[in-house]
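Read the single chain below, which is given as structure tokens and is the form predicted on its own.
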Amino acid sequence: MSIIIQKFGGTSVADSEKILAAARRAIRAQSDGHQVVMVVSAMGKYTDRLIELARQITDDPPDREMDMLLSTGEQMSVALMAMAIHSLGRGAISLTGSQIGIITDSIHTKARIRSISTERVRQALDEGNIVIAAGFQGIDESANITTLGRGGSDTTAVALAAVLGAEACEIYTDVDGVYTTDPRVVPAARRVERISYDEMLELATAGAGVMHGRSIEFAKKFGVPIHVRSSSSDSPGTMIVREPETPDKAVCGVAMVKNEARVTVLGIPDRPGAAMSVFFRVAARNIALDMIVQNEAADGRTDLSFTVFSENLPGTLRAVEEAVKELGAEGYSCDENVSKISVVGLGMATRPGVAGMMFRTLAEKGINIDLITTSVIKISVVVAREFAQEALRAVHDTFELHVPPPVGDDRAALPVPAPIKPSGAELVARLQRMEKLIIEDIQLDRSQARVTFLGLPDSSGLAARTFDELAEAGVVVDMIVPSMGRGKRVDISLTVPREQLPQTLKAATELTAALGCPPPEHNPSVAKLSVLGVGMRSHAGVVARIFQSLADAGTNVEMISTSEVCVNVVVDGRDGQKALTALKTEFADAML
């Protein structure tokens, strides 16, 4: 018999009348010949009130003690819940987390999944009942209660659904799906019948707040598909699959993350390995840094930027202070008033010129862009946070995202594919692994060179007049890295095909004499590597690991850019192997 995943987030259990009507939809499932687990958070803002009322006793509450506070919300829906259903003639049992066996590392408030037993909910299904699993919470090998830290329901509920090789995974939530961009910003705002595992995953992490990204990362590793529904009504909703809505599109949706902070360390002495000091102190505080660029070294010294959630910014400037004093860099700034804006799809892989429509559309709207990174599918930009809510509009309008895919396109009527249901023997050895960092390959380019333009007028606009002169000569942009936090000017390095710097030279050597800028550097053999895997900026160790094991090669990095499933470096081309050969003996243990 097959088995669904239910999960019910706080808005669709927040009173007794909704409790009931999730109840009626976990048996309706039964009776289609399912068996049922059901996930819930807790009511309402019931956590809120928690987390409230904890600060009302102190302003410092002790990690352990906030989860042990925090678990009691989930633990009063898992009983009402299971008394619903018991209510309407059905067999129930409530479980919290680790009633059910899900094991965590001891990182109160923000723990991560090692194991989950399946013993006890396997029997309790076979006898007929509908499990009520408590979302957001497990227990560590000391027996302390934990709690998954955002979206952790959502991670209960895909995780239960690989480890049980259940047929899907149903969000029930106050949405009725996955749409192009947040439709309380902007009203013309779509929702897609399907879209990909990498796409959500970088959507998420880049501020759609439907799914959290740690549960996308479970689906993806487990091939478990997941169906986001409304909790109060049958719309078809939105899967969350392997494969794209329509794959030749180069956008399929804009997200923001509104409250970010913005860190730029200066002047870091150009040696290998010199930068890891600020990410190894700022992941030991288990902060994940987002958006990280550091450019080509000017003068023996180079600048890094990154960006945090602003809720992290106490903690990541004490790690900087630390190692601003072991570096000898020359300070730091910071800006905690920025947001990010992202643009994600498949198809930008074979459409270039993304970035180039994204800049002009900002520039049109006077809109400055603090910082750039790019990947394969995403492209994210900072803005002055004033201006985000507009830049995220009028970016979703330049894409026209609001516009259905054509009509007898049926690949959202394509198959969903069913999950992966290891043996037994493999099925131990992922439970053992839940939460590791998988990394899928690593790759080195070494087709490329490297082109910096030095001192550009930091303002609006700037990108777009770069990147349309240089779409104008014929040259496809890779990797686009800014440097930021000098005064009001501006580094930019890219990368592009070897066989088109010539051309990309002149058209840059025209700019930046129109802008009364020095002439640009270049470098004309540069090789870049990719790390790919999930989860790559959740695991806030991964850069300092990179930095540390190309340091230990003695090869210095020249460039990076990041994203939720790739970090790429730029190092001389001389160093190509090299890098590659350090970077997979550092990470031999996450390969898949």
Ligand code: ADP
Second form
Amino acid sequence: MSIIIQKFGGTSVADSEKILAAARRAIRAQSDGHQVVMVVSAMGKYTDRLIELARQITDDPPDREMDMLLSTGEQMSVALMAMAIHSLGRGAISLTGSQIGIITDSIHTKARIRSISTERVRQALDEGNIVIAAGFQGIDESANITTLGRGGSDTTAVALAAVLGAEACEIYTDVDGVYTTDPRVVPAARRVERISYDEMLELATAGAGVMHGRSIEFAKKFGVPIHVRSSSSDSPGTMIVREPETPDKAVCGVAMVKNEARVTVLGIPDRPGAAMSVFFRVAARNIALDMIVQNEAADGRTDLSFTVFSENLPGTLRAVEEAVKELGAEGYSCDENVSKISVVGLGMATRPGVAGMMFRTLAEKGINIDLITTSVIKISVVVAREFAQEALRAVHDTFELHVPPPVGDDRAALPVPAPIKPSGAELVARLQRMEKLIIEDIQLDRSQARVTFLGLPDSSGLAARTFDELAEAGVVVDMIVPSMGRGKRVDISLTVPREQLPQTLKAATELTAALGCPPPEHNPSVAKLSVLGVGMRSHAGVVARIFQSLADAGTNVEMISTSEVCVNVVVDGRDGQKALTALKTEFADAML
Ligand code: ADP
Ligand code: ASP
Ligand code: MG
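Alternative state: the form predicted in complex with the named molecule, after the form predicted on its own:
Then the entire complex follows, led off by the chain already shown.
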């Protein structure tokens, strides 16, 4: 019999009526002939209330005790849900994470799933029960209760769908699908019919709170189709699958992380691997660095900027202080009041000009960009928090995201294609790894050149002008890595196809001359290495391992850009093969 997973978020079980409505929905699915597993979150804002209670006792509660506390929210709601189903005349059993056999690592408050035993769930289903699983929780090998991180019930649901081979994984929430951006912030946002795993993964980690990012990692790994729907209506919702809604649209959505902090480590001695010490020390505290931008060396020293979620700032600064001492760096600075705005779309990989359009939009609003990072399908910028909402709206508008796919383009209405399931052996290999890091491929591209603008004035609109002029010269820019200069200057490094180097240099030289800046630097032959996988950013430490292995091989990193699904590093062309071998050796244990 086919299994269906139905996950209900906090607002969808906020009171007894909503619990009964959810129970009826599950019973309907059972009556349609499915075995049903419900995954339930804590009621309403109950988790927030528990966190607040802890805060009233102490500012720094032990993580283990936080997990003890937070897991009670879900324990309460699963019991109530089971009672609701009983009251409606069907069999049901509620199970905690530990009773289901969700084994995690021991990183309290953000544990990762290691394994799930399906025996008890299957038995309960075969006995005719609706199984009600507590979301967001598990136990570690010493039977300590763990939780998976805020919003983690989505991950419980998709993980259960994967191990049970479920036919569908339905996520019931308080919006009727995934929108082009948070509809509460931008009312013009449009619901999309479907979205690809890669796009959703990038959007989720860029701040689209509708799905827990790690749940999409699971979905992608195991080919689980996810159906995001409203718990209060029967509207069609959004399918998260392998294929995008419209493959040729450059941008599918925009997102914002409101509370980020930017940290810059100043004056790091420029020797291979020095920056690594910062990465390792932050990773050791289980904090994932977000945007990472490394400066070209000046006077034998480099600056390294990155962002972290605001809640991780205290731990990050402790790590940074240690690293500064160890390295003999000059110090650090930080800005606590920044936000990150990202645009995401599979189509941008093949369409030039997206970066320029985004920068132009912000420039026209007079909004200054502090940091930029790009990946193949995402461009993120850091702006002052006071301008973040305005920036989000403006960018949403520029890319006309409110406009549905053109009439006559009925791709969006096509039936959702079946997900591409991994083969039997591959699935077993993936199941054994559950939430472990998976590296799918490491690629070497030797067809590009690097051009670096030095000391551009850091004025609003300059990035836009630079990219406009390059676009006009017909240049297809691949990676863009600007670095926050000191004072009012920025350096911007780009990679372009080597055959376009002459026109790039021509346009760049004209621009720098007009601005009174030094002429651009370049490297006619660079090697770009792309490490592709799942969980690249959410596994703290991947970037540190990349830097370490390249430093050990005596290779200097000229540029780096990171995203959920890909880390790109640029090294000198002569080092390409050596770097490829070093990375393949480093990640041999994570390659499929
Ligand atoms: P649940 O409790 O059901 O897990 P969440 O609050 O975690 O619900 O997620 C739903 C919320 O996500 C919505 O209310 C909406 O404000 C927000 N959201 C952010 N970005 C998006 C987006 N791109 N599409 C839809 N909702 C979004
Ligand atoms: N109750 C948890 C939270 O509020 C988990 C979840 O809802 O997904 O974060
Ligand atoms: Mg949620």
